[in-house]
Amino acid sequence: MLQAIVIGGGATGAGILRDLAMRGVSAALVEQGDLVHGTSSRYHGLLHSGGRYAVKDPESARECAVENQIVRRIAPFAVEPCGGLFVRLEQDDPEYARQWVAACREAGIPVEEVDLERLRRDEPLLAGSVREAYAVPDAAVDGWRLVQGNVAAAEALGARVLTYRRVVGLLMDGRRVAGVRLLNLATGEEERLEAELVINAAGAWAGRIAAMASVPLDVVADRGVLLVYHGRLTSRVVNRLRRPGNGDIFVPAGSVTLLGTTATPVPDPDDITVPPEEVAELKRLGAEMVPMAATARILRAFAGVRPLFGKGTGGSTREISRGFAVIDHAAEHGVPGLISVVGGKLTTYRLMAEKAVDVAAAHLGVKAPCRTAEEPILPPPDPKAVERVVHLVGRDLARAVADRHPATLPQIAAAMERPGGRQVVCECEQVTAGELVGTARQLESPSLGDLRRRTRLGMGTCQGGFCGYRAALLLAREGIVAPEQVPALLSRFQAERWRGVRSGLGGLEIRAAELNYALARAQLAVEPVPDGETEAVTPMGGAGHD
C-alpha cells in the first residue's frame, strides 16, 4: 500500500509529489486530465516578484519575493528572466505609487526607478502617458515545464503518476480516508488506490474532493480571461502601477504576449467560457498601457479558474488574499487520512508543497526535512545530447529543445537524428518531426493536445491550422497512432484551437480561424467536436485530451 496519494497534477500537486519522494515517502499522483490540465497552464505565466500584492497583501508579497528567487535557482529550464516593470500612467494616482514603493521595500522586493527616456528606447510601444516606471524582478515561467520537471524528478525516485484518472469517490474506513476511487477515462473502468494518507491538491476542484469526505472547504472559483497576442509587444513583464484590476499586465512568453486578466467568480470550476464583453474590456484597458493592443493581431482568448481560499468583500474576488492554507482534516473536522492545500499562486507552489508535506510527514512518522529549496529539480541537460541537437538544428533551437525536454533530451536527440527528424513540422514554434516523435513515444496514447503542452505545437500564428495536419500524419506514419484515428485527433485539436478564437474576436483573427475551419472541412471532412466534448478521452487510444 502507498503511503500517500496526491490528487491534482498542477504545480502544487507536482511539487508535493517531488517533496514526498525526496523524503522517502512512497506516493502516487492522480490527475483527471493530462498534467497541467487546470490553472497551472491557464494563466498569464508570471513568476511574481511580489509587487502586485505589496500594498494589499504584504504576506503574499513576501512569500512571492522569496519563492521567485528559489524557483529561478531550482528550475532555470522553466524560467525566462525577462524582468518586470510597473508603470504609472498620467491618469493613475501618484500617491498610490509612493505607497507601493514603500510597501515593496518593506516586503523585501527589489525596486528601482527607471529613467523615462531610457524606458521609451527599451519599450517603444508603451503609451506616451507613462509618468513613472519601476523595475522589479518579475519573470515569465512555463507552467508545463515546471510541472513536468517536478514529476520527472519524483518518478526518478520511484513515485507514480496516473493521468486521465478522475476521482469519483474516496475510500472510507469509518471516518478515515483510506484511498481513492478512480474512473480511467481511457478505458471507462473504475480503479481503486489505497494509501495511508490522501493529499488534496486539486486546485479549483478541491472543494469537490473534500465534499466526498463530507468536510467543508471554502474554495472560490475565480475565472480570469486572457488574450494572446502575436509577437512580443513588450520585452519585459509590464504591470500597471495602480490597485490591481482587469487588463493591467502584459507578459511576454516565447513568441507571443499575454494580456490579463479579468476576475469573475463562477459556481463551476469547469467554466472556462470567454465572454466577448471581457475580451473587449481587456483590449480597451490594455491599450491604455500599450496602444497597439487595440489593433494588434490576437491569436486567441482563453480563460482559467483561480482557486481562491476565503471570501472577499462586496462580492469582489480581488479582495480575497492570494495566500494559501493547509488544512489537516483530522484536526479540523475529525476526518483522519485527508489533508487539503488551497489558494496560493504558481510562484509559491514549492512553499505550499513544503508546508503540506510537513503535515503529511508528521502523520506518517517521517523525520526527513524538506530539501526542495536547496536542490535543483533536474540536473543540467546531458551535454553530449545538447551538442548532438546543436549539430542538427543550431544552438538557438537546441537551447529551446533542451529547455522543453531537460530530462529526456537523449531520447529526443536520437529521434531527431533519424531520417527526416530535422524537418520542421511547426514553423511558428520551430518544432521538428524528431521532437514530436520522441515526445510521443514517451506517452501511452498521445493526443495532439498532449504534444502541444510538451512542445508548443500549434501555439503560434496558425494556431494548429497547418502544423496539426502534419503532426497527425507524422504520428500515423511512425505507427504511433492508427491511420483511422487521424480524423479524431484533428477534430479534437481543431476544436480546442477554434474555441480560443471565436469568443469576441474579429477581423483578421476570425478570418484566419475560418481558413483553418474550411481546411478541416474540405481536406478531411473533419468537423470540430462541440463544446463539452473536447475534454473527453475516447478508448481508441490516440484521441485524448486537447
Ligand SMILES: Cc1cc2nc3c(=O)[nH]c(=O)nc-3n(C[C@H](O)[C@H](O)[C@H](O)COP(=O)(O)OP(=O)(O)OC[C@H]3O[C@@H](n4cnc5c(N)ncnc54)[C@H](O)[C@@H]3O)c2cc1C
Given for the second form:
Amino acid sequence: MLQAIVIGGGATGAGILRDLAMRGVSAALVEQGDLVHGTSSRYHGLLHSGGRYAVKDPESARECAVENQIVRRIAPFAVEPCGGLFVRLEQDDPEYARQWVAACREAGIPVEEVDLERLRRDEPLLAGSVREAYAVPDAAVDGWRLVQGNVAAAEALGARVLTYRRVVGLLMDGRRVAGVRLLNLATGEEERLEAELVINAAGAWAGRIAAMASVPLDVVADRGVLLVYHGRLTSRVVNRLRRPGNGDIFVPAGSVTLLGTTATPVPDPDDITVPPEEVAELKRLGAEMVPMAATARILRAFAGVRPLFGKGTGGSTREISRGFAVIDHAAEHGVPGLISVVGGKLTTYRLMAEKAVDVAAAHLGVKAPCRTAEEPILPPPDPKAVERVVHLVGRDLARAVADRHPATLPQIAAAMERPGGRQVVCECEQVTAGELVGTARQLESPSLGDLRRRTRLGMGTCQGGFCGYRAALLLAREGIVAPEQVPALLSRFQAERWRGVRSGLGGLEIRAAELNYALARAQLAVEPVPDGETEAVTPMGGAGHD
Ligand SMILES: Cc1cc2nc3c(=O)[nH]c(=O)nc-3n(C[C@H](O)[C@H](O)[C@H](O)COP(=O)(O)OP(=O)(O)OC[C@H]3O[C@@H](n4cnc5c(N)ncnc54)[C@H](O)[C@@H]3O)c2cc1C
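Could I see the form predicted in complex with the ligand next, after the form predicted on its own?
Let us now look at the entire complex, which starts with that chain.
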C-alpha cells in the first residue's frame, strides 16, 4: 500500500510529490486533467520578490523574498530572471512609496532606486508620468515547466502520477480517510487507491475534497482576469507603486506580455468566465502605466481562480492574506489520514509543500528532513543533446528548446534530427516539427492542448490560427493520431483558443479574427465544439489552459 496520495497536479501538489519522494515516502499524485489543469497555468507568471505584499502582509512578503531566491536556484529552467520595477505615477501617493521602501527593507527585499532618465531609455513605453522607480528581484516563472520539473524529479525517485483521474470520493474507514475513489476520465471506470495518508492540494477545489470527509475548510475562490498582449511591452516586470489593486502589473513572458489582474470572489471554482467590463478596466488601468496598452494588440484574455484561505471581510478578497495554511484534520477535526494545504501563491509553492510534508512525515514516522531547497530539481540538460540541437537550429532556439524539455532533451534532439524535423511549425514561438513529434511520442493520446503546454505551440500572435492546422496534420502524417481524429483535435484546440481571443478583442480586431476562424472552418469542415465543452472538460481531450 502507498504511504501517501496527493490530490492536485498544480504547483503545490507537484512540490509535495517531489518532497515526499526525496524523503523516501512512497506516493502517487492524482489529477483530474493534465498537469497544471487548474490555477498553476491560469496565473500571471510572476515570481514575486515580495514587494507587492511588503506593506500589507509582511509575512507573505518575507516568504516570497526567500522563496524567490530558492526557486531561481533550484529551477533555473522555469525562471526568466528579467528583474522587476515598482513605478510611482504622478497621481500616486508619495507617502505610500516611502512606507513601501521601508517595508521592503524590513522584509529583506533588495530595493534600488532607478534613475528616471535611464528608466526612459530602458523602458521607453512607460508613461511620462512616472515620478519614482525602484528595481526589485521580480522574475517571470513558467508554471508548466516548474510543475513538470517537480513531477519528473519525483517520478525518477519512484513516485507515480495519474492524470485524467478525478477524485469523486474518499475511502473511509470509520472516521479515518484511507484512500480515494477515482473516476478515470479516459475509460469512464471507477478506480480505488489506498494509502496511509491523503494530502489535499486541490487549490480552489480543496473545500470540495474536504467536504467528502465532512470536514469544513474555508477556501475562497477568487477569480482574476488577465490580458495577453502581442510582443513585450516592457522588458521587466512592472508593478505600480501604490496599494495593490486591479490592473497594476505587467509581466513579459516568452513573446507576449501579461497585464493583470482583477479580484472577484466566485461561488464556483470552475467559473473562469471573462467579463468584458473587467477587460475594459484592465486596459484603462494598464494604460495609465503603459499608454500603449490602450491600443496595442490583445491576443486573448483569460481568467484563473485563486485559492484564498479564510473568509475575508466585507466581500473584498484583496483583504484576505496571500499566506497559506496546512490543516491536519486529525488534530483539527478528529479525522485522521487527511491533511489539507490551502492559500499561498505559486512563488511559495515549495515552502507550502515543505510544511505539508513535515506534518505528513510526523504521522508516517518518517525522520528524513526536507532537502527541496538545497537540491536542484533537475540536473542541467545533457550537454551532448544541447550541442546536437545547437547544431540543428542555432544557439538561441536551442536554449529555448532545452528550457522547454529539461528532462527529455535527448529524445527531442533525436526527433529534430529526422528529415523535416527542423521545419518550423509555430513561427511565433519557434516550435519545430521535430520538437512536436518528439513531445507527442512521449504522451499516450496527445491533444494539441497537451502539446501547447509542453512546447508553447499556439501561444503567440496567431493563437493557433496557422500552426494548429499544421500541427494536427503533422501528428496524422507521423501516425501519432488517426487521420479521422484530426477534425476533433482541431475543433477542441480552436474552441479553447477562440474562447480567450473572443473575450479579449473588440472592434475591427474581432471582425478580422472571426473571419479567419470562419474561413478555416469552412475550408477544413472543422466545427467548433459548443461553449462549455472545451478541452478543459472533455475526457482525454487534454486540458485547455492559458
Ligand atoms: C489571476 C491570477 C494571477 C496569479 N498570479 C500569480 C503570480 O503572478 N505569482 C504567484 O506566485 N501566484 C499567482 N497567483 C496564485 C497562484 O497561481 C496560485 O496560488 C497557485 O497556482 C495555486 O497552485 P495550487 O497547486 O495550489 O492549485 P492549482 O494549480 O489549482 O492545482 C490544484 C489542482 O487540483 C486539481 N483538482 C481539483 N479537484 C480535483 C479532483 N476532484 N480530483 C483530482 N484533481 C483535482 C485541479 O484540476 C488542479 O489542477 C495567481 C492566481 C490567479 C488566479
